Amino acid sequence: MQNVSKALEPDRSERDALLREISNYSNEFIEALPDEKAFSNEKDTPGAFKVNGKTKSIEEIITLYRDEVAAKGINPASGGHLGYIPGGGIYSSALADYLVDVTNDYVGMHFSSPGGVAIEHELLDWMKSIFGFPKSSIGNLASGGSIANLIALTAARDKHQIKNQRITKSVIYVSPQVHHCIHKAIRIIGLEDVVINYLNLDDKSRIDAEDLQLKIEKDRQIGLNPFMVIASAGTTDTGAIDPLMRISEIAKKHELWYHIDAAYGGFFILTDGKRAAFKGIEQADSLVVDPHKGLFLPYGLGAVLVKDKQSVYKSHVYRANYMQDAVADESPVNPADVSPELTKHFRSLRLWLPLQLHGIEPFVACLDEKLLLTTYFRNELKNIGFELGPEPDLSVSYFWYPIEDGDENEFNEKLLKELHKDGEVFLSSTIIDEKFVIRMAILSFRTKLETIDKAIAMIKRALIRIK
């Protein structure tokens, strides 16, 4: 048996060999990158990843790697990747992720990785410090936003105590835009039966915190019990900004739990430009954001913070006998302690690296970037004739082209499959207000200004094959 399972242990040549293959792939991929479509609708082949035992050779994997995933549906990776949020996935966090593999640190606990777990915390007191929240605030570096958001949501479950027949009588107010991962946390953490009142929307998208208010002393009036209110700091239909100083305020008037999702736009507060807009941010009492969107790493981190630490606690502390020497002495908090996860991947290098390697000044120019490419998209959109919605906060945008005759939700449908068919540039659609848009998601590094070029001469060729 030591003889057969030598093989999980290749010595050092052959490491260096599976490494060559692995890194002559990755080269010609990110090389090949700004030739290659953003997206293919080709299926995959049945049966090419199946497990039966057999060996391959690592050229033959990835082969099929290199058939059967990268180049079908949607490049992530590719800077025309406009369609959804993108990050891009910068190539530094693609080492720390090789690092962290092989050395398999367990960072769920300080007692097993105190360097690990030091980290997490540095970047979250960095984070801290961007978005006006105090040092005691408690956080973790989580998945991604839906589990980030799970953790602020479960909080204020436990903090105003909605449980048993309090769930019925208990609302949570949101836009009709908030992202769909805040409803299956809802629906997760045992509120389904919660009443979620939807608020009202001005011109760009935003609440009307006064919407809001109103409609506070109604619910109590009818023997309601208010306890949490759910803003956006960059919306994913529309990227807009919601008046979060103003929602505070009346957050606060009525003790609510005021929650703020900014896991596409936090990041934006970087940039001079958009820092004012929010304003009102660092009232929240939690907050989630996405380094794999706003600051470009590969999928995979997205951050919460919470400004009540015994809340947190409330639903997650658990220990086990088998745990006894991680808890003996006093340490700093755990994140195993702040998650439903007790296994923690050390995602966190993914962030502290490429922050060490280049600084902060090359995150903010392409912040800055994407907004100035989302100013010259729309106006390019609106010399060949295409109708804009709002101007956007941030950069998340959408369009559509305007018909005399016909069903213009139709048009426009088969204009976005022309699109996909091309895939030159990935663009995505939603709906506003029963209107079928184009939706354009400009976020990831490397998309550029010949990015959006492209993008203007394909939706071009698009139109002159369907009109």
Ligand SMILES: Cc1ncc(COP(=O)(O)O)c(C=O)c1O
The other form holds:
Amino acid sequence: MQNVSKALEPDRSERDALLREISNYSNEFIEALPDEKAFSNEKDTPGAFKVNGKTKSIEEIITLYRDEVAAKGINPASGGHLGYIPGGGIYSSALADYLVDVTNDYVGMHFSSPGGVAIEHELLDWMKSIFGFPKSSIGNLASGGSIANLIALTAARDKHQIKNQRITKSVIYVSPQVHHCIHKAIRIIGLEDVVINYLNLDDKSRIDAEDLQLKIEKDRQIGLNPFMVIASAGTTDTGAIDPLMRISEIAKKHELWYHIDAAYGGFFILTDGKRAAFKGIEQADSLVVDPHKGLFLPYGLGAVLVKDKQSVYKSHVYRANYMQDAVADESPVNPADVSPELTKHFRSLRLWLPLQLHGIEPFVACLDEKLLLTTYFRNELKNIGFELGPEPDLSVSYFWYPIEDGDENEFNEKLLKELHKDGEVFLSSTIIDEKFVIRMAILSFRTKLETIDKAIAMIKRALIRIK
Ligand SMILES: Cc1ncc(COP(=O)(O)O)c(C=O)c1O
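Could you please show the structure of the form predicted in complex with the ligand, as a counterpart to the form predicted alone just displayed?
What follows is the entire complex, opening with the chain shown before.
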């Protein structure tokens, strides 16, 4: 058994050889990115990844990875990924992931990795200072925005004791533009039967705060229990920032839990140009912001901040006999006490290490660049005859090609299909006011001026093909 299991502990020269192969491939991958397409329509090969107990060499595995994983679908590492909400994947984060996977620190409890947990707290404190949250707030680094929102909404539920008969009388106010993970979270936490009251939007797809005020009053009059309002600082569809300050005043007046989903847009607060648009974010009871979006990290890091510690503890603190050694009276907050996760990936290092290596300036410069590129892309689109959605608050916007005869939606759908066939740059679509529109979401750290020029050239090619 000892002999056979040795394979799980390669020696130094074997480790070096494995790492060399992975590093060589990673370098080839990164260097090829400027010439690679951002999207391929090619489907997976059935049976390509069979797990049948047989072994493969690292070279074979890398070839399979290159041909069957990296070459198909969207290439999220490409600067040409302008669809959905791009991530990016800075290299220094990947190195941090490698390191934590080797040391395999257990960061659910302070006892088991005081250093690892301290890094998580340091980052959360840093975010508290960015978003004007008090130091006494609680936070967690989750796997992404969906889980982070889930933690926040659970806290709101427990603070307001929304259970049993109260559920069907309780009201959550949301924008029709709220991210769908909010609806998912509402269902997961047992609030499926709550009243969801959709708010009117202005012509920039932002919540009409006065409508919120009216709706709360009306709901109270008919005996309902308004308990939470959810705003977005950067909606997924249009990059809109809701009127955060005005909503906070209304939420306070009516004693509502105020949650802000800033998963996509939050880190734009670091830019001089956009800081003012986030005024009011500090008033939220809970906030979600995703470093794997706005700080260009590889997928796998979303953060939640909540001001009321007890409301988070209520649903997440559990003790078990087998954990007795790991619990101390005087410990900093244990990440496992503020999240559904017990064992968790040591994900804080993938943000901490890049911040230590690069400082914050390159991140802010990149965010500023994305805002400029959004304006540039919109201007170029206008020059070639596209209609544009309203000027966006951030770096997500939409456009469509107007046609005189025929179905405009059909035409733009056809155009998007052509763009996907081409794939040099990847764009996605959405429906705004029953209109099929093409979206641009400029957030990858690798998206540059050349990328936008490429996108315009690709769009011109597609138009010629289908006109
Ligand atoms: C505004 C917003 N909130 C939440 C999410 C969900 O985050 P995640 O995909 O990291 O779970 C997204 C994803 O794009 C988003 O744009």
